[in-house]
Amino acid sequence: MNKVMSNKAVIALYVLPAFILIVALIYGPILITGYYGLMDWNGIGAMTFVGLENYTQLIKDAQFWQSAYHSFLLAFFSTLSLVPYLAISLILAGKIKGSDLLRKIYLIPMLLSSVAIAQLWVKIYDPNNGMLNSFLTMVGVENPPAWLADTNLVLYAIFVAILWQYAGFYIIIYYAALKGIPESLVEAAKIDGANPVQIAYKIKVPLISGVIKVTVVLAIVGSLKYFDLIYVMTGGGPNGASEVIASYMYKKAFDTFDFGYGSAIAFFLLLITLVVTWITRKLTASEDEIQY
């Protein structure tokens, strides 16, 4: 076997199919998208080369930067939400009664499609018959807001639905990482007199810091390219109040049939995501990863 694997031709033969698939399915479409961004094209007729015109127009597009602000706002709240997710995971991993049932309950949103979740929250936020406004009316709130029609509230109302959708995903990741910590370390800390908060803060969290960094990157990148729930619930409205980069790109490409400009937005989104990911990795990098 060692003789076979030392043969470079054999290694190339093994690697080549996966390499071709990656180039064809990932890097190829990225390059093509960047190329289409240099064109004036309605998606059907002939393409006209316009150089960097779409990209310069994008830089001056106030609506694009507003949608980018909303995407970054979602990334901020998604990252912030990791703190309560981690706290819940620490509690669930602490052998409390009913932790198995609670873990399964938190996973339920992960089993639903984004469209089903969007329809569920649209019903909850319904200004006339929705569960939320019915509750507010019951406790004495007069004229409860029209959550998805109010330009000041709609973005945050959708954020709640998105954070609820991904709660189970991050809780399970943290829970699995916490379960990998040797019990002997926790027992030794207890013998030394550490209380549960000190054990969590000084032992468990540092030991899973690598996993936390990965989830931070996942939360930020996932938020920057988020699309489905927002598009189904509001379509980016009203008046662009809930527009994000991905929904703005979709509208330009498929509603106004400006595929050249839509491709430029998509390629620019990729560049933004790469830069933000690199910055996040730099900010969260540490010289010594804790080993156990």
Second form
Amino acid sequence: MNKVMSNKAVIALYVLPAFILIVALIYGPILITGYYGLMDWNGIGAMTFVGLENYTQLIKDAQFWQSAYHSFLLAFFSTLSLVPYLAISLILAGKIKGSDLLRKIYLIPMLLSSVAIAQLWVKIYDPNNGMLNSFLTMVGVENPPAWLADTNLVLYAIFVAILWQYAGFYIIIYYAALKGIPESLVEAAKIDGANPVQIAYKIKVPLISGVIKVTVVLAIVGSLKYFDLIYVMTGGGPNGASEVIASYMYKKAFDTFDFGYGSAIAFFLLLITLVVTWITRKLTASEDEIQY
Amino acid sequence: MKKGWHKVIFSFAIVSMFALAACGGNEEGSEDNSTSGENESDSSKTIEFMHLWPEGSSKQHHEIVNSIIDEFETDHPDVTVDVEILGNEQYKEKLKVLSTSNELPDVGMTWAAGFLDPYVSGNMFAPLDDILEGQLQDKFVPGTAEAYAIDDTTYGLPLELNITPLYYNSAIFEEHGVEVPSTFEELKVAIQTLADAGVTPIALGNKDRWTGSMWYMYLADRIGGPEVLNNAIDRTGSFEDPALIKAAEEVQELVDMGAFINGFNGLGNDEAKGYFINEQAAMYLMATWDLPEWTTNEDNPQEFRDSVEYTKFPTVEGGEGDINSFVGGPGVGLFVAENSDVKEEAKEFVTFFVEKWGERSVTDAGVIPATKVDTEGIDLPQMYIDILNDLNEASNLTLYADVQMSAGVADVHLDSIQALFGDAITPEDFAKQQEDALAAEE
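Same protein, different state: after the form predicted alone, show the form predicted in complex with its partner chain.
So here's everything in the complex, that chain up top.
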């Protein structure tokens, strides 16, 4: 067996199917997108090569930078929200009653499709018949805001829905990591007289720091390319107040038939994401690998 | 042993998943018209036909199409029609993909003006003027087939026609003593009365933007006459015309009066329609494609359907436009592919199709065809008869602005509309933005 596995040709043969798939479905399209980004193309007719014109236009496009700002805002809030998720997981992973049930409840949003979640929140936010405003009126708020129509509020209203959508995902990751911590470490700390908060803060959290780093990257990257809820709930409106990079890209490519420009945005988004990921990795890098 | 079971269940799950996925794909994906099987000989010709009315979501349309095809095949034993059906969005996608590889079906469906443009400039669609000057002469309502013309050559035959009346709930009107408005001043009085009584005057889902565009277009038409907006778009005029700015001012005045439903810029059209159907709003400006909702749709309460009436959009005092001018436009139309190898048969088929469709669509599917309809002796809800009669008297039909414009400019127009309704820009800037976008394209 060892002999077979050291044969380069065999290794190549085994790797080939996955390699072909990943090239055909991921790296190929990335290159093609980059190529389209250099073209003036409406998606149907002839393409004309325009060099970097799409990119120079992009740099000057105020609407693009506004959507980029919204994307980064979302990334910031997603990262921030990891703290309460971690807190919830710490509590769930402790031996509290009903943690099993609670865990499942937190996971439910993960099982719904984005469109269903979007519809759900659209109903909640409905300015006149919605649950939220009915509640606000009940407790005596006069003229509660029209959440999805108010340019100052719409972005945050959608963020709440997005954070709710992903809560279960991060909680389950943290929960699994916390469950992997050997009981003996916690017991030892208890004997030394540490209280639960100290145990959580000084022992558990440092032990799962590797997982936390991964979730930070996931949250940032996921936010930068986020699309679905925003597209369904507001389509980027009103007046671009909830536009993010991905929804702006979609709008340019498919609504205004400017595929060249849309591709340029997509490629630029890839670059942004790569750079941000690299920076995040650098900032959170640490020397010591944790071993139990 | 236990482990073995897991494997069996798991693989069963996987297999059934694929099987289900395959079934799902078949349902709306594509369907072959298998009636054509028997007479396939060497001399027979096949017309490939792609349309967008799947049995599931547009049953009546689907059935009319099938029976028209059957009839055509009986009349032309040497021709078979091969049908492929896709839902609306997939249809648009597929058409685009097929055209890039020059494999368009012989006959298919297209939309007017802006949608048509790239296909025509790519030389994909065949000119159909010979049919319009021949067999189908004077069959169409004026202004419909023209919407499919580029540089005086027509590339599509419209099937549907929609105009936009102002629907209102007569029960709400009566309850608050509101008269049906025939001038814009009266409309404002009605709005004020309703707003003071705590009733939402108008349902509007301006998240979709084209909904607000209809209000703007009507005001522009009533103030400046039908030519002003068209001229601004075809560049014989300017968007900074005083009438177009005045119309924008009127829109903002309506917004300030609280005419439109709270949060309209965040509501989709379907939600807005929901308010109207729930009798939470008194008026709703929408095209005639919603007629079945007020007449035959059993899902809506009978009481509500009885109380829905319509009126023509009120005239503005001192304005140029007259009350018989409508905002509207044809929906889908038929095209024949330029590189079709059965072009003659395909042309014959579309002619046949348009004639038969005109006879049956309104009675069988509630769709108003682009061909003229004789209302004598057909059995229809009264609202249809009235609208069809109004259509015969129509003085003008202004095609929806976002359809007239190219995709890029349409997007600027729609965004400006949303900003205008949201009080985010002044009427002057509103006009300037669109003027700039239009000028940039010249």
